[in-house]
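So this first bit is one chain, no partners, the form predicted on its own, shown in structure tokens.
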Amino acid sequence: MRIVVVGAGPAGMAAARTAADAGAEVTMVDSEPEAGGQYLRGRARFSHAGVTHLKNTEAWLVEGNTLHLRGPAQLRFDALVIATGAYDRPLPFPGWDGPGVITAGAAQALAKQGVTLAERVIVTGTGPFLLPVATALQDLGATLVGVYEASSPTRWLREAKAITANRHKIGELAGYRKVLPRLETRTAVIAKHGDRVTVAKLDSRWRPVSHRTVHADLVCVGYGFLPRTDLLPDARRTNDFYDVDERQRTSVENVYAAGEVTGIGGADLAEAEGVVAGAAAAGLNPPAKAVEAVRKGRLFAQALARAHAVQPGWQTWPAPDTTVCRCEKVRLEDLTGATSMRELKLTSRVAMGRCQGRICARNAAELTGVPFDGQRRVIAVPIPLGELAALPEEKKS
């Protein structure tokens, strides 16, 4: 039996171990030249006799029970796991398209090669995400001006079931006890225009309440992740991840998916998923353990969803030539008044560049008002019309 794993993350580690473990033969495919995802960069170490590993190899179209990657090349198989992750998620605002403002992520990848940008950084967003980017960069030496937590920690006071099933979490903020203090929940970087940068108290709808000048080289941008679904643009989905079953598997025969792509709640969760799916894949019963692991970190991911969810305050935020699509150079005024996500792309040309609307096409929908389309694209990454060309003909039968 042939598994493919997409993904070589946590979730997508523990699927090609699991399958190989289960006597499949196994591929494991990632577009980093080493294995561990954003999580584990550099240290992961990754070895099983049972799977290949393709290094640097990106996928860009599932075709029946084909995975066609970029070379070209193509993977046949008879299970397909899907881990390929999230990334993060910016808010616009005026200076954001500017120098000294990244992602949260970005800021992390750099901290783990040992990295910072500036002496004077910001962390700002919502989610728990924040604190290990802030604890990376202080590490490093950066003076941390503030991590600014856009919703209030009173949500999770509603969450006690969650918690209590997940109760090593609360041991986790312990790692990160050096920057609470510089934690200010309902605030938020809403400008920057060279070191000065506008910092804002919210209201429960993320709306300005009142706001103050701080100075900062760096504003690291995280308002949760979204999910790198384009391989499975036609599987099921709630709110733009994957639905999956108890076995992992997706609405798409032969195909299971794992971690991020199904929902947001950590490393372990997205491990135990793995586990699961690489089991199923390889026709075998998931062990009772990783099961278990899956059902008390979804309660997690659901109350982490529910507690920091994106409020619509921040469509204020941004003035009207504040830039809403980098590749394009598309500001606020400039998009219309379209009534879907098609008819905006072809007015204003917002999602139509390099990312293909990674970054943009949600921010721009939530500005508008249109419905999102979750860009469900056919091709999942950008390819030279010249790979395309590259393809074997199909043979007329």
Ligand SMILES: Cc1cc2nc3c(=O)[nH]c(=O)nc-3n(C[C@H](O)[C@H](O)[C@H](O)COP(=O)(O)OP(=O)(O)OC[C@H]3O[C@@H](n4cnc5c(N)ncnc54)[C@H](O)[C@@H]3O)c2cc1C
The other form holds:
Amino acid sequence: MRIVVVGAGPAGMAAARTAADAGAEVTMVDSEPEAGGQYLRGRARFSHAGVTHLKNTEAWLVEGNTLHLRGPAQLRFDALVIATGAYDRPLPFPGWDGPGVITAGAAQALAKQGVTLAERVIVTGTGPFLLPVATALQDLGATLVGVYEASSPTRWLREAKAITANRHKIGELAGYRKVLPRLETRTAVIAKHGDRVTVAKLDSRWRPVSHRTVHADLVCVGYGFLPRTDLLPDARRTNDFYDVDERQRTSVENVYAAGEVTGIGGADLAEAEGVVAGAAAAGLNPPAKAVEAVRKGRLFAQALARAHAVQPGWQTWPAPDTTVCRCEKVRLEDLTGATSMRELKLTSRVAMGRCQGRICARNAAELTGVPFDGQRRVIAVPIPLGELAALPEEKKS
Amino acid sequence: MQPDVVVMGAGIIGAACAQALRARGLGVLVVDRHGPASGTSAAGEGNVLVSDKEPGPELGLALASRDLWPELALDAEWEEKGGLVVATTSGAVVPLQSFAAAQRAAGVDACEITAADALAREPHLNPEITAAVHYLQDAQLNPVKATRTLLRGIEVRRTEVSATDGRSVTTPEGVISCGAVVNATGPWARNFGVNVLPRRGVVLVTTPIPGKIRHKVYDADYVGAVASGDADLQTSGVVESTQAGTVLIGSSRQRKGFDDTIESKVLKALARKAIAMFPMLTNVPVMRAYGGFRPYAPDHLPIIGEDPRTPGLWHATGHEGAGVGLAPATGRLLAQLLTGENPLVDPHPFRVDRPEVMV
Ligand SMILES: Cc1cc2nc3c(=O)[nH]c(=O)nc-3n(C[C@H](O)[C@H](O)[C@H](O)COP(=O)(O)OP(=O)(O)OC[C@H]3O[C@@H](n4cnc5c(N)ncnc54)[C@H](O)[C@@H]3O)c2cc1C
Ligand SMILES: Cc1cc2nc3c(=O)[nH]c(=O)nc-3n(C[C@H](O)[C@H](O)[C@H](O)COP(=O)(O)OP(=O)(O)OC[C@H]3O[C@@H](n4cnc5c(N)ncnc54)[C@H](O)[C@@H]3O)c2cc1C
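May I ask for the structure of the form predicted together with this ligand now, the form predicted on its own having been displayed?
Following is the full complex, with the preceding chain placed first.
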């Protein structure tokens, strides 16, 4: 039984270990030099009997029972587990495309390498993952001007069930106590010009009600996450996240998905899903403990999605000349008159550049009211023509 | 108010028909299940070509279209960039030169140039090329913008037609009565009685490398692939850049129904042919691949005219890999036939009652 896992974050590592322990021959592929994924990178010393870890290797196409890797190289599989995670979603505001604005995830990654980013920093966005980022920046000696959470904490009062099932999450908050005094809710950065940053108080729909100016060198932005689901363009998805059943099976035969590609709920949920996917892929019944952890974790994930849903008032932040698509320099005022995503792209070039809309497509859809139809990118990562030309000849079977 | 004509399909062909009908004073309603340019017309490279056509009725239609486009495509990134067809083997030299000579006799501006001349025009071209022909009339536009421009001032309704009798169309919202119906549903035209089938094509798009490639450049073996009816995968090298600096690489032809899965063998074949013409592309990354379904008739000629079995039902479809180039003349011819004007080209070769076309 050959099992291939794409992604070496909490979900992928758990899937690989579990499948190997069940006797499968496992290859785990990850684009980074170290295992660990977004959150654990640098702290996960991965090595497990029965798992071959291919580092610095990107996967770009699933074709039948073959996974195509950069190089080029191919891996044949009996079962495939996709655990490619997610990246943060920025929202455009005047100045977001200029110097001194990065995503919260990028800030966290740089902080893990011990890079001091700036003196005065702001973290702005929504969701609990802003807190570890702020903590990491402060630990590196930055002055935390503010941590701005756009949503209202009272939204969590409606989520008693999810909280009861996930008490340990409250405990995690204690780890961030140093940054809590800097936390302001119903607040967001809505413009940045040089080191002058406009910070607004928001109503419940995120429309600005008042604002003030503060000074900062770096603004880290994260309004939730967008999953990396390009490897299976034909799998059933909801809001771009893969739909999976209770064994983490996608709608594509022999392909499983685990972690943030199925929903956002933190590293422990990702890991539990990885255990379930790894066991199921290897043909075993998933362990009851992991199944229960997934059930509880999903309650939390769903509550998180509700409490920190992006509210439409952000659409009042950008000005007509604010960039929406950074790769192709498309401004808000360039987005006119389209009725479908495809028409919008081909008339304005939004989402047609290097990032292929991974960053801007959803924002452009919301700004124009065009239905967001889950982008279908059939090549998951850019690949030089020379590598395509060097693909092996097809075997005549 | 009841429209004079309902055009089914808001692709480049439906849009050109609607524009020409309206210009003749008719009331036109366009219907499309997914909105303007949502089908094949958004998948094309937007070439307006005469270079790839052998003398015959399609070339006549292409030349007539080429004259009409500049005025119609003003806001659609119209660019008279010219085409360069190159032979990459010694065996391909004579066929290319005699093809060009026959085209010249039919009114095409086809200049034979030396390999050195070709390299001066396209500095990154493979120096090993054996012959080259420069086509001054070949141009390019943005087909989605062109569709929009043609539809300006015309009502487009988003709905799906399930049936038509030539005097009305049936939609989920009810029956729309009219004087005549135009079937411009591209690769889906078979649903309304003509034998049009899909022929899959895939295009690779690179990251931007502005200024490196100036013309549309293609391998002389493209002409053979266009004319062939084989179901098997056929590829030929077609390379050009867009105004955004990305390079488009085609072209593949495959008959596999409406199956749109990407196959690595197609990517490989396209990449090899592009690199054979432009070795510097080896290290340029492909950031996307996309594809569509060319609507083709078994005898590879467009279908333009009234359906003898269903008076009032007109067809304008089957343009295969050339619908963007052929759109304005198709629209004008259809409108002229429908209103009884003298046609701009002989309509006989495109008539509906060809044995291969009636189903
Ligand atoms: C800013 C930030 C702060 C966070 N803080 C916390 C926290 O405090 N507590 C908590 O529980 N969680 C936190 N999280 C969430 C945590 O990162 C995730 O829950 C967890 O990393 C998800 O695990 P995963 O395995 O699904 O994906 P990831 O950890 O993202 O791993 C996916 C891996 O797949 C690789 N990959 C992707 N595509 C390809 C490809 N095509 N080919 C090869 N490899 C590929 C990626 O490089 C990556 O290594 C935070 C996240 C962010 C962004
Ligand atoms: C990869 C590729 C590259 C190409 N490159 C070029 C090129 O460079 N130059 C060139 O000239 N041509 C090119 N072509 C060919 C060109 O794209 C087509 O010939 C042309 O787009 C056909 O236009 P159309 O309007 O007939 O069809 P479409 O654009 O497909 O329009 C048909 C419309 O009908 C609608 N429709 C279908 N059924 C119904 C129904 N029942 N009710 C309501 N609406 C319906 C569809 O939604 C669709 O919008 C290329 C094609 C491909 C695939």
